[in-house]
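Take a look at this one chain, the form predicted alone, written out in structure tokens.
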Amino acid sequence: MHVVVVGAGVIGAACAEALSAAGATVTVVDRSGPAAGTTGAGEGNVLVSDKEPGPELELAQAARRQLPELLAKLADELGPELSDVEWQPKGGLVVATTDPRPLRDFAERQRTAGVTAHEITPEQAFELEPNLTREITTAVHYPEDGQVQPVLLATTLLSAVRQRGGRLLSGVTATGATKSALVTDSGTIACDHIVNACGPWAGDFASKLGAPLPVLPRRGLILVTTPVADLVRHKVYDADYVGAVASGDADLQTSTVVESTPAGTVLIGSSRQRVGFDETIQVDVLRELARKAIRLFPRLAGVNVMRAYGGFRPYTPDHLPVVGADPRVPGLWHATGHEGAGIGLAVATGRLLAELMTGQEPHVDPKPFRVDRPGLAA
């Protein structure tokens, strides 16, 4: 079985890795190169803390269990240099600075779904994060949250594909398909299946194949500071972040997300805005992110910003990924629509798609993610 995966971001890479592990011959094509789109503009979140109980949380929990196991296997297969993705199981801290009840209620709902969520006092939060504002009213510690370097994760997964005999074709644009081949600007590639893993461009590619998908870009910006020692130890965000993630509002929304990297830089987000594919870096948005971050970590007021960058998240109207076969076009499969959660959902998405394609028992219920679900009517 030969499968062509269109898109070399982390979702396409995870699908390619899982398919090659299942014995398929895999070719990955990308008009730019590995992690050149949404993945390269991500923070590397591997979160269970920001999801309501339901299908997406179940997929996130499965991915969180699988990621360390997969990384260990890839370390054996590829060696330490090619498999280092800067995985940090450092946990997350969600804080409220106003009414504590919404956060408490949310954490309680998550606990019923199997998430480890410890409500802690402000004093306990200060022990975890000494530089945190003293204005918080309550906090919830999520020890399962983690972080990876997203580009490294994607390239590691693709290295495994190549190690197993697969191919990566960078600078090749997919333009259409026949019944037995992907059509590109460099010629046709004969195959049995095509996987649409084009992220926010998945809707456009699906339309070219006669299977429209309502996947839209949702813009996000991130600030990066100069290196600073021991300012933030976990992934820390305010309780408003959960509401912003779940919202479908096209207008600008910002909430505070602060985390460090192994290099010592601090990443500051998060914004969400539906502006098409407009790549303009909006100074007013950056100013709002900085202002809110300083409120959460006052010490940031004395830290310089080194750069800012933005990217587009693949948004769907019902906030669920699309994973599975498209009944309208035989041989076409989708793995897209993860919005800002793609890094954390990638390995479970790839495994689920490979299970469905090879006829194995799926490890999570695939029905909520099917392309013909009511909430995704194009």
The other form holds:
Amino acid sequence: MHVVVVGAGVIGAACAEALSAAGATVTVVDRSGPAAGTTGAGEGNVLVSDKEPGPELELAQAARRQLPELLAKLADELGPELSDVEWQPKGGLVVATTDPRPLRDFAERQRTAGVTAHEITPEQAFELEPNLTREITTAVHYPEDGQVQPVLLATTLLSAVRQRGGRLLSGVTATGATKSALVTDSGTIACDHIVNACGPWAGDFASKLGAPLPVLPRRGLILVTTPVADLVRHKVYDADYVGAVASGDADLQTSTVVESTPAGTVLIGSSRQRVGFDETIQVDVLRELARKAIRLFPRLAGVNVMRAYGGFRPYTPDHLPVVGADPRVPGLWHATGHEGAGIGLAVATGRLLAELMTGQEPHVDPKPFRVDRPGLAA
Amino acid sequence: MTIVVVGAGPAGVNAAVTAARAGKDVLLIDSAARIGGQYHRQSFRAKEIRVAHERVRHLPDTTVWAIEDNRLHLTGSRVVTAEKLILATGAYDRTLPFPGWDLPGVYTAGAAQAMAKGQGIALGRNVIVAGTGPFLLPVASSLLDVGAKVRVFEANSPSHRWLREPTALFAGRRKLLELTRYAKVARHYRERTAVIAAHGDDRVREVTVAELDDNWNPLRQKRIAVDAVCVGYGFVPQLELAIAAGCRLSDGFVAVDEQQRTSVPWIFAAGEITGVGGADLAADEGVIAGAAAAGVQLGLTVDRRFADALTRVYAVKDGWKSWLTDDTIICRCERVTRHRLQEATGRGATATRAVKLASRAGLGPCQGRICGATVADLLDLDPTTFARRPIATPIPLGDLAANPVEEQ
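The form predicted in complex with its partner chain, contrasted with the form predicted alone above:
First the chain shown before, then all remaining chains and molecules of the complex.
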């Protein structure tokens, strides 16, 4: 079985890895190269804390279980350098600065779905994060939350694909398909299946194949500071994070996510805005991010912000990913629509897609992610 | 409404004064305390330069950190709205990496010049100036003036190469005459020679000097003792504001027409960001840009023939890549070695963003200003992709968070 995966972001890479592990011959094509789009503009969140009980949380929990196992397996296969993705299972801390009840209720619902969510006192939160604002009303510690460096994760997965004989074709643009081949600007590639892992451009690619898909870009911006020692230890969020992720409003939304990286920089996210593929920077958005981050960590006011980067996240009307076969076009599969959670959902998405394609028992319920579900109807 | 000029070097100052003479109010913004830019900063002549026009207001110690439509965001939580914008942000030294270039005692040629001319301090008693380009000569001359023993190694062979540029030579005859000012450097000067490695534990003590072939591959080598090395391989244009404003680029510089207009109708560009050609050309371009921004036709055009020939005669040749070893530092901020960079490409990273994030090259405090051109050359990437900096200069988060004050 020969599968062509279109898109070398983390989702395409994870699908390609899982398919090659299942014995398929895999070719990955990307017009720019690995992690050049959405993945390269991501924070690297591997989160369960921000998700309501439901299909996305189930996928996230599955991915969270699989990721360390997969990384250990790839370390054997690729060696320590190529398998290093800066995986940090450092845990997340969600804090409320106003009414504590919504966060408490949310955590309670998550616990019933199997998420480890410890409600802790402000004093305990200050022990975990000494520089945190004193103006918090409650906090929930999520030990399962973690972080990877997204470009490293994508390229590690693709390295495994190539090690197993698969191909990575960078600078090749997919333009269409025939019954038995992908058509690109550098010739056709005969294959049995095509996986659309084009992220925010997945709708565009699907249209070319005669199977429109309501995937739209949502802009996200992240600020990066100069390196500072030990200012932030976990992934720390304002409790309003959840509301922003689930909303479909075009208006700007920001909710604070503050975390440090192994390089010592502090990442401050994130905003969500439907502005099409507009890349221009908006200072108001940056200012809002800065204000909210300083509210959580007052010491950040004196730290320099060194760069801002933006990316486009693929979102669907019902905010669920699309994973599975497209009944309209035989041989076409989709793996997209993960919005800002793609890094954390990638490995389970890849595994689910491979299971569906090879006829194995799926490890999570695939129905909510079907392309012909009502939630995707316009 | 105001004409805003960013950069107070020869291009920016001339643009500001010309626009003011045409009756416009001008705001001249520069990151330094005094006007003059990189060219005059190091020079005692800076005292002679004044922007003596009542319509020009000079805003020193100020950096434009973002452009959003015609709103310029300034350091110190200030903002200004520009009717017309003239970008004259100049260029900075290009260095090439070689084993040991990160040792204390290895400087950029510009830094050496600033110390020698600005403060009368030589960086060492026994100094080597290495690189390519006419800028090496004033640097060496300044070092001789402050009593250092100096040797100059020019990697190209301009004395032969200029003979193939008769038109440009004629166009630049005035510039060439200026070079006679540096005649005292001649007996310390060698062509087709470069410093390809620096040695020392705590600081540079010795360097490996090599004769080069036409492509800069090392031929005969020897080690010599030194106190300091000053390296300059031309200049890198400071493009981030032009890129953020959406100005079209061409061959790595801001594309302009004869009136110094960029592809963005209300934005003009002058000086080194439109092509490296030295202070006189920059000043002329500034005059034209200032007039054009003020809506005045001067009927002047600049002669770029000499400047264009400079880029051919003093081109950086690929052979420098053979000076590197696996553990040679490529990105100083993040201490990224060539090995680490190759590992990133070995993972399959090809796009600039992916290469940066997989290797960390260009992610440190200088944001790729020093290593961007190097990484681009090594991996065959477009160097201007390293100049995408929506936040053009680091600013405190507290300043970003504050409500900005309108600068009148």
